Every structure is written in structure tokens, then in C-alpha cells.
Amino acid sequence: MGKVAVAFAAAAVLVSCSVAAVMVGRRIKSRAKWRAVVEILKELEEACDTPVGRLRQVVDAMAVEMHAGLASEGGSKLKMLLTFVHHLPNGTEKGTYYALHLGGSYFRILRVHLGGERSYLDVQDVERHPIPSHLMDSTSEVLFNFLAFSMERFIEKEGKESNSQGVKRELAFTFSFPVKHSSISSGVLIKWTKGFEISEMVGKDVAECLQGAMNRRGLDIHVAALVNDTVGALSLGYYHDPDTVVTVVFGTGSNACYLERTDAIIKSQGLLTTSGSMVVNMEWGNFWSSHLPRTSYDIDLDAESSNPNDMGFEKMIAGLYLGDIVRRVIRHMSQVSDIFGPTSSMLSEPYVLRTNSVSAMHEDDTPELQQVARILKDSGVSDVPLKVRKLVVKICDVVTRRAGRLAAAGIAGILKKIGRDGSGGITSGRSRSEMRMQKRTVVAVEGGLYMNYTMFREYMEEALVEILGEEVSQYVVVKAMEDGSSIGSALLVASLQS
């Protein structure tokens, strides 16, 4: 009994051994699957890193490709398009304007009544609806009848009572995407962005087409301007505030404009204004400096883009993007891993993850991160512990600290190029003194991710304040806006009949 007693001690030992030893090899395992994972977050924090003397390198080439734009068509990446807008509302327009903004997800529509004072600004209806997915790709005819339809239910509904009625309509469409204008009320489309790809339209004039929409559905309305909403913005941002001279889109797309002097305009010599001035349209999301930290995630997305080797700088900072950055990163971890667990197919589908979800997941503030697992969950990753839903919250973290402090670069790039950046400007021709005053400078912001996201808003604004150093930016006021393009836009046409 004693030598059978014996054995089965022997044999419980090893068994005991050889589970120990499955248990040692399977944390081993699970060891170096995670430190696999850690190596691949450090190599896209080192490739996202943005010193402030990276950043400075980026400010320095946005204002040189601001210049090259401005001395001669297709001198630079920045198409720096000419807006013909000489003046802005200054408050004393008076009667009511509509105004048609079709974005990259939406469109919207409203009608404003001005008094003909700063403070009478009465904006008294507003419609905003998201952009069917069909016409992104459909037709010019049916794009156009669509919206044209949408106004004409908008205006059905201001019933009898309107004072508008029997009365010619000025509108402003605004058009959130890039025109070569040959006046305020025309322009031809040069290129679609945000994911709309109906070709044949590219080359036409853009009011033109809404107004034969209008026109063949019998609406008594003028397409008075084709305004950019980056214009609208600065339009809506310099009636408060006359010292706004800079706005800064970031949502789907991102985009800028700003109030440029005529003869610094080289390409267009020979044009006279009143004003002495124009509001340039960037076109900034088309900007590309070597400086521009990319990685292999943005190589891949611009690769699988509808529109490769373009918008460049759009894809690094605009809402349209950042979601599917974190996407291909945690694909990209769940292939040499398994701490994300049997993930679907979902997961491989482009732009499956938005912004919104991002931002939601960057800011969960839940003790479990139930945010995170929700989404994670939604998006064919379910069941992770909680320790990789912080990895989670921190690729999002590295992806929008990026866009934050890359399009803080990019304004700053915009305020060295007009000498509000405490240096003088790009070729300004100022004396010392001139430079050493330094003026009060508003930069106008709307979008739904400055507006929406708070961590992008944030690193924005910090990393401003570090390119700029703490004396300039106490000149440099950042002004968030809401429905400012819209509504800017509709004040543009009220000027013009003033």
C-alpha cells in the first residue's frame, strides 16, 4: 500500500507540474503578445510626436506655401483661391436673406432678418438634414433637384404670413467644397471632396447649376453669392467682431480663409478693390510638408482613398479620418494579438469606426469604460478587459493629440503669413516698430469636431499658446462658432444689397 501511495503521490506531482508548466507557457505567451502590442503603441506615439519644434518647422512651411499660392497659379499644393469678397457685413445690413449650405454630411437650410443693427440678428429658421448617401455619387441634375426641392418645402412653410412673400429671394449657397470663382455669384467646381464623386459635375458652375434647379421648379429665388463655408464663417465671425480676420473649419473636412491685402495677391495684379483687401479660401487641407509626422496607418488610408496622394493635411486632422486612424490601428494590433479576442470582420470595413465614437470612447469617464466596450462592441470587438480598453482610450488619445496640435501648426502658419505672429510676416515689408505692435487677432473655429470633441479643441489650443509663446497669444483670441458659415453666408448677400 505504501509503494501504490507512493506512486499516486508521484504521479499528483506531475501533474501538477505539467499544469503549472501549460499555466507558465500560456503567460509567457499572453506576456509577449502584450508586450507585442505595447511595442506597436510606442512606435505610433514616436511617429505622432509633435515638438514644438516640429510644429514651428510646419508653421515656417504653411506660410511659404501661403506665398507660393498667392505669386502664381499651381505654384504650391495650397490652391489660395480667390474669393472676390472685398467687403464684409459691418452691421448695417437690413431686410431678410436665405441662405442653402450643403456640407460633407449635411445640408442645411435657413433664413436670417437683419435690422440694420449689430445686435439685430434674428435667425428664424433653421433646417438641418444629413445628406442622403446616394446623391454623393449620383448625378449633378439630381443633386441639384434634391436641394432645390429641399428649399422650395422650406419655403412652403413659411406660410402666408411671411413678409417674403411676392418677393424675389436672395440666397447664398454656401458650398463646402473647392471653386475657382469668377465673381462672388459664379465659380466653377474644381474637385469634390468629403466622399462625394459625381465626376461630370467637376469644370461646372456650381450657382449656376442651383439656379436652373430653381428655376425649372418655377422658385422665384436668386442665387445671389456661392460662398465657401470657411467665408461664411469669417463673414459671421467679422460682424461681432471686426478684428476677426482668420477662420478655421474643422468637421468632416477641414479648410481655412483669410482676409489677405490685394497687393500681396501677386497672381491676380492688376485687380482693384475699394477695400484695399480679399478673402483668400486656403483650400488647406491639400497642404503637404515633409514635416508632417505620417505614419503607415495614414500611408494606407490615403492609398485606399477615393481621392490618393491628396488632402494630405485634411487627412491627418479633419472628423472624417481620425475614426478610421484608430481602426487600423487596433486592426493592426488584433493581427499579431489576441487581447482583442475573436474580432469580426467589421473591424476591416473602412471608416467603420467615426470620429464621434472616438471622441466618445477618448472621453469615457465610467469607472469600467463602459463607453469603450460599447463601442468596441458595436464595431466587432467584444468582451476585453479593462486594461485593454485603456489601450484603447490611449491610441485615441495619440491620434487627436496629433490633429489637435498639427492644425494649431497650421493656424499659426496663417498668422506668420500676416504678421500676426509676433515675427512680421512672410516678405511683409514692415519696419521693426510695426512689427514689435502687436494686434488684437480673432481666429474663428466651427466644425463639429472643434465643437464637439474636447480633447481635440484642447490640444488645439494648448499647442497655440507653445508656437506662439505666451506674449503673442495673449493677442491671438480663438472665437468657436455655431452655424456660423450659414449664417455668415446669408449676411455676404445682405451686404451686397446694401
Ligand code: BGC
The other form holds:
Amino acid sequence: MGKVAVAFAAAAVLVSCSVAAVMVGRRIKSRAKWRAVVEILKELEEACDTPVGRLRQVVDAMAVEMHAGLASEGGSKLKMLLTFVHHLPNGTEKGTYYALHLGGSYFRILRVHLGGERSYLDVQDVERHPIPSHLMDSTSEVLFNFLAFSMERFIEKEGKESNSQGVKRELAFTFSFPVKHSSISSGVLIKWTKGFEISEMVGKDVAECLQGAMNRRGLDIHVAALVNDTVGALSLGYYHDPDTVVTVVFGTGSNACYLERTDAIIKSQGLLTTSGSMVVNMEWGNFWSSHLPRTSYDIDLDAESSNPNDMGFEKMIAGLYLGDIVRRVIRHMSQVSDIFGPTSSMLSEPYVLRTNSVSAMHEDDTPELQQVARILKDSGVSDVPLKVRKLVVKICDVVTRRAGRLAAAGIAGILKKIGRDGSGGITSGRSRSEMRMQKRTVVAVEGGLYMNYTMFREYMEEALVEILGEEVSQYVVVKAMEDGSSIGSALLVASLQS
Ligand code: BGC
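Requested next: the structure of the form predicted in complex with the ligand (the form predicted alone having been shown above).
Everything in the complex follows now, all chains and molecules, and the chain you saw is the first one.
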């Protein structure tokens, strides 16, 4: 071999060695990046862990806070609001009634016709529209004018042949926000939740605002009741099954109400009702306990929300927020590693990843996880490999599992407070046999998160059995209630008239 050939061979060896070194170096770097991401996932899993022992602590905390909220005004973060609803519809109601429901993301209008027998409940017309986002931070006048206008259009559609032509229409206003009631048909807004920000509305009478807007349009409609969505759903639940004593909403926001003995509502001593009970709107979204497994993502989400330091439980379990927790985890991972490729600034946009996308990714059963790829692309993350898509599914699972299990702990807390969890409640003085006696208890559940996100529902129901035990669980029936809030509110107005 000549000198030139030797030099050439040596150079070739050198080049291939350095190429190999670069490749090994890259592989080591990419492994290190993957390890960093796996570490973030592991930390998330640990921070979101909800073993049954921890859930039981949440159950106890919920029951204790309920007592505190009933004992005195401001005694707890749970407001435990009086609703002045002490009779629920029983099936004998007759006539035609309307409901207008302002929820978190949608508003609905419907009409029901009741024939005086439980089986004769005819929901005649339902309109469901997304709430235009500009209304959420407009003025109360703009918001209520819009609602009155929508109601006017609904009524115009009824035409001449409608049963209720010529008769004043009785309307329930289902209002899914915290209200301090002074009667069943009046109450002032305590605060906005779920991203609404019309500050001058706080402290105003909600029913009066709607009635005023209807009157200005010359509508012959009487706002006969102001009803929280949970209370509406309880009314429908009770109408179909009088063992229904608790209702929970898992939608854009979350909340629960239940039937309480008036003598247990200590803060309103002397509150007399013929039935001896009243529906209490817990506003459980604001529940807080040190036992709740909170992560840095929750803390940041809260700090950057329109209502910081408020609605801590809701921000861990409700539809508005689950998507944003997942987005924050993905964004964090994309900051420490390039496994998500060059991500666009979209991923930094709050709420760009919605919970229905989380559920679609979580429940994606295509072999290559195409749904996950599509949704990530829409959120500014393109062309991620299968391994990364699987990672995203896992994030959705961790966040939703925590939500479902905490939701179950909340329900078990209510059951404990009313002595339906098999333990005899947290007040002493019950005999052992009384403690063992279990009544059938129906928990009505409503809201898009529960209805449309199977994994959320399954985690919730599984955890409820885990907390209560197989035996007690046999007496606790969880019933889904589609459109329960609006239909139930109309039934409530009907029951006021009969
Ligand atoms: C509101 C509750 C409502 C719940 C579910 C919460 O943000 O404060 O009043 O019942 O959302 O819609």
C-alpha cells in the first residue's frame, strides 16, 4: 500500500469513528431527554396519587366542612347555601312550563308539558347553544338582553297553535352560579365562576335582572323560580325516584346539592318548613382540604385563572380545567425536551386543549393513536412518534383518574354527612343497629363531563365502591340525568303552582 492509500484509509477510519461518536452522543442525549420526560410523568403520578386512605381523609374533610358551613355563615369554604326549596316535584304537576338555563358553556331553553301523572312528562322543545364568549366579560345588561332576546325567538317559534298562547308563561331560570337566595324566586349573585367576569353583576338580584330584560322586550313571561343547576337536577331525580337525595353536576364546573333536615341548618335557626327539610346548594367547587393532592400545575392554573384562590376543588375535577392541566404538563415536558418537536406558541395558550379533546385522546382506540396525533396537531404539536402519543394518553389518564376519584370522595363525604355511608355519619349517638341499617340512596348525576367521558365516569364509580365497600355500595345508586337541570327546574316551577 502506498503512503497516499494509507493516509486515505486512516482518514476514512477517523471519519467513521467521529460519525459513530456523534450518533452515540445524539442517542445518549435523546435518552437523557426521554428520561427527563419520564421523570416528569413519574412526579405527576406521585403528586396525583389517590390511594383509598387519602380518599377517606377527603371524605371526612368534606363531611366536617359541611357541618361547619351549616353551623355559621362563613364557617367554611363550603357556603352551604339555602335554596328555599323544601318541596320537590312528586308527579302530580300539570301544565306547560319553561326553563332558561345559563350554564358554563351552553345556554338552553326548553318547554315541558305535564299531564298530572309521573309518566306524562313531555319535553317539547329544546334549544341548546354555546354561550358567545364575548358575553362572559360584557355587562349584565348585555348578558340579560341577550337571554331575553333568545327567549323571545324561542316563543315566536311556538306559533299560534301553542297551548300556552294568551296565558302568562311561567319560567324557571336555571342559573349555574352561586346565589344567596332570599326566596325561591330571588337571590343575589355571590361571585362568578367558570371564567365569567362581569363584576358589576355581583350583588345584584339575578331573577330581577332577567325579569327586567323580559319586560323591556314586552314578553309575557314570569320568572317564577331561580334555580341552581344542581337543584334542578335534584328535582327531576326526585320526580322519577323519591329516594333521590343528592345531586352532583360534573360539567364545565362542578357542584352538589342535597336534601338536609332544617334543624341541622344551625345558621338559620327557626327556619320552618312544612316538610322539615330544605335543599342545600353546597357550592362544593370551593371545597378545600390539605388532603387534596395538589400539583404545581394546579397551583399555576389557579394563579393564572380569572378567580385565583377560589374554587380549588372545581379546578381539580371539572371539565373547564382538566384539559388545561394536561396542556400544562405537555408544555412543561416540551420545555425540558424536544420529544414534542418544535412546538408552536399555541401550547402556551390557556385552555387551547379542551377536556373533550382530552377524553378523545384518552379513549383513542386506533392502533396508531391517530386521534391523539390529530388533536396534538390542532394544539400546535405536529408529527409526534407513537411513543410520545402514548405518553400523552398516560398524562390524560393520570389527570382524569385523580378527578374521578376525588369526585367519588366528595360524594361519599355527603353520604357520610347524611348518614348514608354505612358509618352512621360523623355525629355520635347512633346505635350500632341504626348504623348498620342502610336505606336505598339515589345520587343523580348530570353534566357533560360525566355523560361524555367514559373513563372519568368509570374511575368515579369504581372509587365510590372502593370507599364505601361492596355491601354499602349496593344501596347507593348513581343515576345519570341528561338535561336534568333544565327539565327539573321547570318541574320545580310546576310544583310551586300546584
Ligand atoms: C358554580 C355552581 C354550579 C356548578 C356546575 C360552579 O362553578 O359555582 O353554582 O352548580 O358550577 O355548573
